[in-house]
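The data below hold one chain only, encoded as structure tokens and taken in the form predicted alone.
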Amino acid sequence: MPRYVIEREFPDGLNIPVNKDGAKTCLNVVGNNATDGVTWIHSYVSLDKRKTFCVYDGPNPEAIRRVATRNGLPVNRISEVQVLDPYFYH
């Protein structure tokens, strides 16, 4: 399955509240994403919150997109990834 860093803008601010509502939230993104074969792995987000950098694993990059949408999230720029593991030259 390829993996894709998704890069999101928040010119607002991306505030998830860190309870029940929040946690409700993340589980919705991850059941709409499920049911285009598409996985949240992690996300990274920058300190001022209005940048996010977020990891999936899905089919191709329509994917993402159509489930971004569903999920009322933006993309402002999807790219393929491999992992570069420094011990790998150990």
Second form
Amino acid sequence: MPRYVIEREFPDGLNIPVNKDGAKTCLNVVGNNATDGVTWIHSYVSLDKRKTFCVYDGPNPEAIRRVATRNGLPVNRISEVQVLDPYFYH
Amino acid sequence: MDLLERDTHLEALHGWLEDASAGGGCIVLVSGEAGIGKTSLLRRFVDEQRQASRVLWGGCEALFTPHPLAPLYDIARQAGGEFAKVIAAASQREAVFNLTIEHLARTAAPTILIFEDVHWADEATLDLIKFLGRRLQRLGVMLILSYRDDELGTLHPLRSVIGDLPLGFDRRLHLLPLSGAAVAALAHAAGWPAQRLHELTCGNPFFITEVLAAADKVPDTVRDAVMARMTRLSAPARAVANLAALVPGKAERWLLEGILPTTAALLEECLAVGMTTLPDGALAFRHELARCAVEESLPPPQRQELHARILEALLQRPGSEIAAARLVHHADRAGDTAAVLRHAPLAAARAASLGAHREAAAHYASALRHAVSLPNETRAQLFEWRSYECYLTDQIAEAIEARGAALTLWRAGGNRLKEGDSLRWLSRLSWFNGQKAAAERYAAEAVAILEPLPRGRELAMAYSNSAQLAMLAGDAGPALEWGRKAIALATALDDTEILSHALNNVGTTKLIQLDAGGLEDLNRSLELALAGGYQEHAARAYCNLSSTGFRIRDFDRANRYFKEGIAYCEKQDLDSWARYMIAFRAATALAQGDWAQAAEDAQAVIEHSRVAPVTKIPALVALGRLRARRGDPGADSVLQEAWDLSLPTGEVQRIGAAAAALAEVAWLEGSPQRALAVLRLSAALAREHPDPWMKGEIAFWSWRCGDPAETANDIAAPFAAQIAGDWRAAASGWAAIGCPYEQAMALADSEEEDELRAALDIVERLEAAPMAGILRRKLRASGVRGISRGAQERTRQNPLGLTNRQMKVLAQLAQGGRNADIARRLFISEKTVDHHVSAILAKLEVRSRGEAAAAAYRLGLWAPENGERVAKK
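Cool, the form predicted alone is there; where's the form predicted together with its partner chain?
Entire complex below, previous chain first.
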């Protein structure tokens, strides 16, 4: 299954509290993703919390956008990526 | 052996049955390798449910050519009474299917309907599954299908059946081998070395049972284990077991007794080594794997002799209805040519009438293998029948081969009429196979041979076939000329079927040239087809009415016929025609700016395992364009596939579409010269054909990519205007047609801030990032300040992050609009509305539409007095 990095911009900053509510928000996203065979691996968030880089597995870019709509999340750019591991270079 | 490690599966089955009884129905797919315990699981489930539910159990058998609807006949026998009688008597597919539905609908109690081993199912059974699957909801049936998933190649027909099951009703159970711990426990109880047992059986429950029951020492292979158990039988019991091993499924008691003395004691002996008897006294192996092991252990001459005796016994069965497929199976293996030739054509005709065309084709092939000594005419007829059945089942290469063999035989016998008709068929088949040149050669030969003969149906069809080829290639002159001849002859012969075919070709040709008379022809073709019950012709009329609607940008008409046509085809199970329209619906939705719908339709077509190139090309083109316009990855690969598929067709409508899309991607990526080669090739092709829209699209992209095309005046208006520098006329032209993205591309040619901002507005709403980037750079370069940074800019304007479109949906929703109404008012599909509504509920953190309306009002997003959005700042 292809892997994608999704760039999202949150002009007012993204705020997912580290508590029960935050956990519920994340699980909700995971659940919405599952119906389209999309898996959220993890995300990187910029220090000002205005931009995220989300690593996803999914069947195609259309599925990534479909679940983003369902989750109410913005999509600014989708790039298909593969792993480069610096420690495999000798 | 106890059922190990299957508790969660059983629990799931019970739970689903409960849901199904409450909610109307579900389909359970039970998959796993041979011997993994699918049957054992289902038996246990059914045993536990027997009190509460009605159980109907049918199985598919490993006959060389399966008996059509075998599981349904099993079920009918179990159900007994009137149903058994009417099913046995019915010989047409529609009648059988409808009787089955009626029967299932009649009972109130929840029914468990099991089709076992559907990886062996014949085509009619697969169709029945699809048919039942689509009607599950009102039947209250739990339909369980079991199959060996490791035996399904990518093209196995079961795959597309599973893919076509209605969404939301399927439940899946995949059975895994037993864990190391479970195997170790079993080994320990039997005093075996655990590791060796696991190595030998890989945790497969059937293998474990066989191995543990085999002998005192561990055998080398599972087959050895099976055979070791057989050696315990006395000679007479062994003979009975050997005989039963040659009968796939089960060997009836009367059959065994008709060949060998079969006493109850001998049957008892067989049971003791792991065979089973069924309630009706038939003898069966506990597992197909064991039956195969025994069958293969017999020397070929002995096998052949036993098959001959089985055939004899089957034929002597008085007054019983032995399936012809069964007779052919044994006759073929007994090497009994006369019997094969007697029964195979009957089996084929029976299979064909039930819709099992794949099996019909296989039976004709069996007959032909034995037919060397038959007269040429008989063989030619068999080849023709085989060719037709292959054609119906997408085995085009085989269909061509058989039709070619028939042609040779007719020619040798001097039958000119049949020769000409065979050539006409070869023309059609070659087109299907993507060989345009061969198709045209055969078409011309057919006409040349048939014209001097008395004028009949064959000649009329040859004319209409030539018209169709010319229509598909976009050669309007010849298409109309051949079509005129076909119409005249069909009218003289009073043959409405050929008339419908010919009117379709003529009407489509006229429409592409923007001759409105084509619509009348096509509608008449549709009416004749519907009135005469010519389903394929009706489907083709719907396809051409809707797809030409897209091709000449008459979206209202396209959408009207998509709706009617897809509904018609789905009702008649004409799936490949429905998919053709769905592919063009994707292209239409893309053009109209409904990109969610475009993505859904394109994916639905592409994900299907058996889809013809002519259907796949428009879906790939729409998907590639969509990805490019959104700036998403994967545009190049799908468009390259579209291009590769389009070239062998030689048809400008397909090649040109792929070329224009490739050019659009290259232009967006800033390297337009990359597309020049494909554009030149398509421009040369388009020059020959009066198709203003395709010509326009190619001319436009050639111009855009820096290859000043000859600005022909017979191209569609918006393209012509933009090439001539009149982007304003182009933009209003696109706006009138309803193509927002094209409108923005035209406005983008302006140097004025207002137009550029209007264009940016459109592409931001569409979330078309690359075009938005181009427009922002252009605005900044011309000194404009304060350009928004990104596509999500507007969502900032309300606190919940709703997009403009979602605000509109919310406003409609708050007024109590249902999805269908909202879809109609906002010109989007119901599914898209559904996506928006889910997003709105999620963003507002509410559960129902009512709560959403209340929240919208509370937050000041919507004021009920005027139904308009209240500005939030």
